[in-house]
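Read the single chain below, which is given as C-alpha cells and is the form predicted alone.
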Amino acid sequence: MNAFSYLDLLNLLGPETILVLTSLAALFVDLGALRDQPLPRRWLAGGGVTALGGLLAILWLTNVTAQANLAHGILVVDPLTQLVKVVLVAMLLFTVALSLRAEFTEHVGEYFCLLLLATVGMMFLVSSEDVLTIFVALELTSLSLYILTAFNKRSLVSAEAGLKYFLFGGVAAAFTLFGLSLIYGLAGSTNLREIATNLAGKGTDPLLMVALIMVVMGFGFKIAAVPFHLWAPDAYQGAPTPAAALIASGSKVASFFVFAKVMALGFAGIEGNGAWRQFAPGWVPVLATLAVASMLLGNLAAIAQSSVKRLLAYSAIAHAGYMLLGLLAMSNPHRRADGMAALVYYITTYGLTTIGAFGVVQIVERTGGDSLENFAGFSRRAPLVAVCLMVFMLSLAGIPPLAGFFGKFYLFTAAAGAEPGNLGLLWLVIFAIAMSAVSLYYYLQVLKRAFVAAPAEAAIAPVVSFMERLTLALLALAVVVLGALPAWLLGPIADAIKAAGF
C-alpha cells in the first residue's frame, strides 16, 4: 500500500468515516432515542446530527494536506479532490438545511442516512482514478438517490419517478459496465493513466470506439445529457423538493469531476476532431454532439412548461449542454487545466443556486403546487425569497454580474481557446450563447409570475421559516459574491488543480 499504515489511510479517508458514522448515528437518534417523539423534533435532531457530521467533514477537509495515490489510483487524495469534496459536504448541508420542515415522511433517520451515504459515494467518486472503483462509487451514489426519489410512499408521482429513475439507471449502469470491460480488454489496466499509456497507437480501432461510445452513454445518463435524459423531469418532479436539489447539484458536480477525468485521463490521445465540418472520430465530436442536442433540446422544453420543477429539470439538461464545453476544451493538454477550472467553477456556482432554486420551489409549493400560477404575485407574499429567486434565475440564465455569467465567460472562452490554431471549438460556443439567449425567456417567465402577476384571491402567504431565510439569504449571497469576485473561488481552484499536477 505504498508505505501507507492503516492510520495513514484512515487519515485521508476521515471525512467520509465521519459521514458513515455520522448516518448510523441518525439512524440511532431517530429509531432509538426519539422514535415517540413529534415529528418536528426528530427532524430537528436528525438534521443537527446530520449537520455536526458535515461540518467536522469539511473541517477534516480544509485541515489535513496529506497528499496520496493508492493502489494503482483506487485512493486519490490531493487538494483538486479534497476541495471538490468540500463543495459536495457544502451542498449537503445546504440540502439539510431545507429538509427541516419537512413532511413528505416520518422516515427521518433513513432520509438523513441516506443522504449522507449518497454524499460519501459522490464523494469516493471523485477520489478514484481507477474505473472499477469509479463504478462501484457511482452505483452506491445512484442506489442511494433511487430510494431518496420514491421517498415520499404518500405520492404515485414519486414513487414513479423512482421506478423510471431506477430503470433508465440500470439500463445505463449495464452499458457503463459493458464498455468499462471492453476497455480492460483492450488496455489491460484499471488505471485511467494506465489505460490511455496502452491504448496509445490504437487509433480508431472499431472495438475501441464501441466502448468509448458504452462509456459516454453511461455518464451521459448521470449527467442528464440528451438522449439520456428521459428521467430527468419526472425525478426532478416526483421526489421530494430537498431530494431533488441534491440531486440537480451533488450528483451534477461529482459526475461531470469523474466524467472529466475519465475522458481528458483515461481516453487521452483519442480525441478526434470537433472542429466544423472537419470531425475526425474520437471523443470530441460524440461529446459536441450531445452538448447541442441538450442545449437545443433542454433550452425549447423548458419554454413549454407549466410546473417550475419541469422548467428546472430541463433547464439542468441544457446546462449540462454548456457543462460539457469544460470536457471539451479539456481536449487540448496544454489547454486541461483551463478547462478544469472552468467546469469546476461552473458545476459549483451551478449547484448552489439550483439548490436555492428548489428551495423557493418547497416554500411555493405550500401554497398548492409548483405550478407556474402558484409564483403569482409571490414578491408581495414573501418579498425576501422573492428577491432570492430573482437572483437565483437571473444567474441560471447568465446576466452579470452574478456567478452563473462569469460561469459561462470562463466556460466559452475556455472552450474557445481549446483550439488556438483554428478556433476549432468556436461555432459551439456561438451556439451556446444563442441558446442561452433563449434561455432568458423561460427564466424572466418565472420572474414575471412572482413580480407582475397579480396574486390570486385565494393566495395565502407561505410561512418561511429562520433557517429557510437564512439559508435562501446564504445562497444567494453567495451566488452574488462569486460572480463579483470569481476569483474567490477561482483562485482556490486554479491553485488546487496546479498542486494535484492535473
Contents of the next structure:
Amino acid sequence: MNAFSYLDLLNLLGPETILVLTSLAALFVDLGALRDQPLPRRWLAGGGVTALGGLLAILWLTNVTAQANLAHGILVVDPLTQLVKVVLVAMLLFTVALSLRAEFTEHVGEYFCLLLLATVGMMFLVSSEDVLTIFVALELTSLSLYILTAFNKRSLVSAEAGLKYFLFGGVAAAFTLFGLSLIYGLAGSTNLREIATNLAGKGTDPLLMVALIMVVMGFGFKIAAVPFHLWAPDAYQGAPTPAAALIASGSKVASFFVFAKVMALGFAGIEGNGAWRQFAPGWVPVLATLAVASMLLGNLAAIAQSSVKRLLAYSAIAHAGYMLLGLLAMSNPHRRADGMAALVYYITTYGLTTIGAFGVVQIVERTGGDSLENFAGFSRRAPLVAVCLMVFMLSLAGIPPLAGFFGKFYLFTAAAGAEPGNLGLLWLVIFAIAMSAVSLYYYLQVLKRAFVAAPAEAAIAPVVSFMERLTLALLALAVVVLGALPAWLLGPIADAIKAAGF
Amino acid sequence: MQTVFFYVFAALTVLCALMVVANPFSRNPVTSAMFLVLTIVSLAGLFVQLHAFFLAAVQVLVYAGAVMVLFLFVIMLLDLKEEERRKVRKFAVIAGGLAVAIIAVLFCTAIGQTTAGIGVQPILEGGTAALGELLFKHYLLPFEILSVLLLVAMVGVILLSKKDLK
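Requested next: the structure of the form predicted in complex with its partner chain (the form predicted alone having been shown above).
Below is the entire complex, every chain and molecule, led by the chain shown above.
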C-alpha cells in the first residue's frame, strides 16, 4: 500500500476535475439562473458552459505533460492516455455543438450534466490499468448513457430503448464482474500487468477460460460485437440523436481502448492461436470469432434496414468487427505498438465520421423522419449538408482518400503482419475486405437517395443552423484531411505510444 | 467446517435471490422484498467468513435495515397489487433451460479440472481503521468515481421519474 500526495492526484486528474465541476455548473446555471428563460436560450447557455469546460480540459491535456502510475495502476497517466482523452473531449464538444437546437427535452441542465459525466467516466476508463477502477468507470459511463438513451420522455421508443440498454447492460456488467472476480481469485491481483505475470504458468486452465469468456462478454457488450449487439439498433434508434452520436463515438473509443489494454496486458501469455488451421485456445480465437460474426451480421443486416439510424447501428456493429482485428494484431508482443497505433487511428476517425453522420440524420429528421425515403432528393434541399453526408458515408465504406480507407488499411496490414512470416490472420483480413465491399452497397443506397432520387412533392427544405453547418463542415474537413495526410494523426499517436512504453 | 458454512450460506444466497424474482408460491412484491432481506443477510454471512466483520455489520444495518425500509415504503406507497402472471411460453422455457444446462455443464467441468489459483490473502481483519486507511489511500480514486456515479444516479432518477408539467 503506497500513500500518495493528494495534490499530485489533483494535478494528474485536472481535466476530469474540470469536467465534473463543469457538469455541476451546467446544472446550477440552468436550474438556478435560467429557469424562466425561453428554451433556446437555455440550450445555448448550457452548451456554452459545457463547451467552455471541454475547451479548458483540452487545454490542460495538451499543455500539462505528466507521466505517472499511481497505486499499482489505479491511475495511469501517460502521453497515450492523454491523447485518447483529448479525442474523447473533442467528441463531447462536437456532440454538444450538434445538440444546441435540440427540442426533445426541457431538462437542459441535466442533459449537459450527464453528457459531461459520461465523458468523465470514459476518461477514467482510459487511464487505468486496474480492473477495479476499470469496472467502476465502466459503470459510470454505462449508467450515464442509459439515462441519456431514455432522455426523450415524450417518446415511447426512447423509454423502451433505455430499458433494453439498461437490462442488457446490467446482465453484461454482472458477467464482467463475475469473470473479473474469478481472475482475481486465480491471479491474486487486480493490476493488469501483475495478473499477466501471476497467470503465466497457468496455460489454458479451464476456469481461466471461463473467466476470459465472461470478461469478453462484458466488453463485447460495450463495443456492440455480435452476439452481444442486440441493444445497439434499438438504442441508436430510440436515443435522442446527439446522445446516440456520443454512444456511437466516445463510448466506442474508450471501450475499445480499455478492451485492448485488458486483453493485451492482462491476458498476455494466453493469446492462443488464431491462424487458419492452427487454432489454439486463448483470447485470439475468441475475438476472431466475434470479429467474423460481427462483420457478417452487421453488414448483411444493414442492407435490410429502412431507418438510417438502425443502418448506422448495424454499420457500427460491422465496424466493431473490423476494429477487433486491431486487437488481434496486438496479440504479438513485438508488434503490439503497431496494432495499438492502427486501432487508435481507426477509432478516432470512425468516431468523428459517425458523429457527422448522426448530425446529418438529425437534420433530415426535422423533415419528417430518419427513413431512407426522407433522404430522397436531399442534395437539392440542403446541398452543403448533403456533401458532408457523402464524405461521411464514403469514409465509413472505406473509399480513398478519406480517413476511413486509411484506417482500414493500417488496421488490416497490422492484423496481417501480427505473425510475421506465416501471415496467420490473413484469412480474417481477406474476409474483412470482402465484407467491406458488401458494406459499400448500403452506404451507396443512402447516397443514391440523397443525390439521385427525386424529392417527394411535399418535401421541405430543413432548417440548418449556423452551428450545425460549421460542425458538420469541420467534421467533413477533418475526415478528408486525416485521410489525405494520415501522418498528422498517426505521427502523434506513434510518438505517444513510444513515450508510454506500450 | 469453514467450507460447510460457505456452502450453506452460498446456497441460501442463491436460493433466496431466486425467490426474489421467481417465487412459485406468491406474486406479492412484499414477499419478494422479504426474500431480498434474507439474501442480504446470507451475503453478510459470507462476508463474515472472509473476516470482513465490519462489512458484514454494515451490510445488515444499511441494506437489510435502512434500504429495505425504503423499498417497503415505496411498495406500500405505490399500493402494488399482486403481479399479474405472464403466460409462460414453451419455446422460451425450453431455450432458456437448455442454455442454462449447457452453461452449468461447462462450469462444472471447468471447476472440476482446474488447479487452485494463487488465491487472495485477506488484507483486512475487520477493523474500521484499516478499512478507512485503504479506502482513502490506495482505493481513493475508485471511491471518488463511485461518488460521481451516485450523482449520475440521482440526476437520472429525478429526471426519469419527474412528471413534465408543461
